[in-house]
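Just one chain is shown here, as structure tokens, and it is the form predicted alone.
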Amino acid sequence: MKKLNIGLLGYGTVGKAVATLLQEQENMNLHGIFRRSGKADESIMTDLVDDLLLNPQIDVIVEAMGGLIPAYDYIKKAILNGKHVVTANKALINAYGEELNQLALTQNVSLMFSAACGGGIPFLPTMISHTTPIRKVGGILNGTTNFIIDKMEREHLSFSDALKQAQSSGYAEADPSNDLNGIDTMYKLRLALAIGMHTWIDLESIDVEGIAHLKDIDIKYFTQQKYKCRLMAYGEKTVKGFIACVEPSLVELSSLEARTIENNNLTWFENKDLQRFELSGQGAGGLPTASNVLRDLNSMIEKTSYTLPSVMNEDQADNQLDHQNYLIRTPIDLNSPFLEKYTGQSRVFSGVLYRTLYEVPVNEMHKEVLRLREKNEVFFART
């Protein structure tokens, strides 16, 4: 069996975990590590990226740097030089995945990114191997926000204290805005739709709400009502078009979602025969992510592998097609004809008003919340 020689770009949380796992592999060899200038302090390290990208001994480049530039330039150069690429960079694949995939096909090399969605869960590989057409995807796709909510629920931490603990545990970045605002989850949802339904959904058409506006009072109210809150992704291909959104959602205490705690994820997909497949595991942290990198590396030992199909469609989400029930927290004196139209019941709790809304078009809900937030502090969740 051929032994893979690997060049690693980046030596942060994920990069270090990849290096650790590679030490245990008999069929793989970590040939070199690229670090930024001044950080290459071991013999295996270099601060000249071409030492890896142009090295004929290296078969695979593992990109663990994050960000778009220069990661995109490095991956493109690696592919053009006949090297396979494995990346966990969900933002980069969302921005350049189609271009890089077509380039990899032309060069007859692999472009793999299982670690970009689901952390240590083989979510994308499981969908790739599924032979029946997939019609729905979703789940809890962000370990950082799940960790924060769980700490608020079970340990009664404040939002800020739970976030600090997530950062100190290596589950949240110094700038956690992409996690808290739902952007990270949106990227993963879009990749799941691309894999499951061979379609790139326009980013601007996906309605996204994170947990940045979640407060301690909300957790107390949900607990009193015997619910837990989870940040959920939903994607579906209907006969009329695509539905795709990211929203906080209230789940029953007996549900699998409610039992998904700490930094764990719960991913699922449903095929056209209404069969549902669920996978759970760690969704954030170095080693879980690195385990999916290793899975991709193993898949290319015997053959050239691809995550994306060779032909992809493009479409937009039409969330007007989807009507859902919501719970929204607003100031008591807030006036909104839109909310009045859909409100079925309301209750004052600790000085704020919680309204239950019924059969609201998803895209209209998101638009109204953005309008209300120009003057008010508002949080909402699907029920």
The other form holds:
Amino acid sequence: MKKLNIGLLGYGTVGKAVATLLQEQENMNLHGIFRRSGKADESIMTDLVDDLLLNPQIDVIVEAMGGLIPAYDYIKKAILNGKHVVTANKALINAYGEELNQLALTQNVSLMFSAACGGGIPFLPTMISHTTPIRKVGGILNGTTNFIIDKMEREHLSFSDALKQAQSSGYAEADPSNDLNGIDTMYKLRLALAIGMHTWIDLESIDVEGIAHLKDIDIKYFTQQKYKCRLMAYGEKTVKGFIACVEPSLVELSSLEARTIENNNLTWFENKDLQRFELSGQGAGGLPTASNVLRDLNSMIEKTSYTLPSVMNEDQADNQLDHQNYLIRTPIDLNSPFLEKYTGQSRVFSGVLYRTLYEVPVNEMHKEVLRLREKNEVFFART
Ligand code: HSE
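Show the other one: the form predicted in complex with L-homoserine (HSE), since we just had the form predicted alone.
What follows is the entire complex, opening with the chain shown before.
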């Protein structure tokens, strides 16, 4: 049987792990690795990307470089040269997924990105193979932030020490700000909505809050109240429109979310018959991510590989449709008409005020917090 010949772009955390796993595959052959100039120091490596992109012996390009440019140019060239592409690059698929998918369809090749959402969890492939229409998607989709919160909760590490550990373990992005501010989770939510509901949701319409404003004091208060905090994504197709947001959320200690520790993710989807499916596993790190890359490569050998449909819908999230309860930490003397309108209970804990707000439209909550933050330190979580 002919082996699948693979050209690998990039040799960082994910690229190295892909190369390691490929050594164990009998039906796959790592033909060459592209590294930037000055770093191609082994015989299998090249610093001329066309050695791989134009090589007729190569069937599939695995892109593990990250970033938008030049990864986009390389993937485009690979597709135009009739090569399948596998990538873990969620920022790139968010920015250029539609264009690259159309190109892949015209070239009759596959563009697969299972590793771009959920690390090593087969979240996207499971939704692809689900035959009943999917109505809700979500979960804990970022390993770095889960790791940080968990270390703060269980080992009382400071935010910055926990972040350093996440970075040295290879979980965080090169610039971790997209992990911390929720953008990485938003990218993954958008991919889950694209795969699950064949709809690209306008990025600007998704309300996003990360954990950049989370403090030790918050963790102490939540622990006293017997809650854990998790950064969660929520996406839903309702009869009135789409809901899509990313928010820190307080979860009960007995919940699956609370038991999702370290760099793990918990992904879920619900179909139109209200059947819920949950998948958990490592959401970040070289080997977990590489295992999803290998899954995509294997599907090419088995001829079950998948490309998004040729007709994708486009829509906006309308988060006015969704009303939730929140806990918000503010300075004691801070007030606003919004806080007055929605506050139910208030508690002072170690000199700061935690208020519970009831039945708040999700988009209004995010907008008000941005306004309050112009002058104040504020953190909030869904309850
Ligand atoms: N930085 C990402 C995370 C890597 O922490 O989830 C996996 O996508």
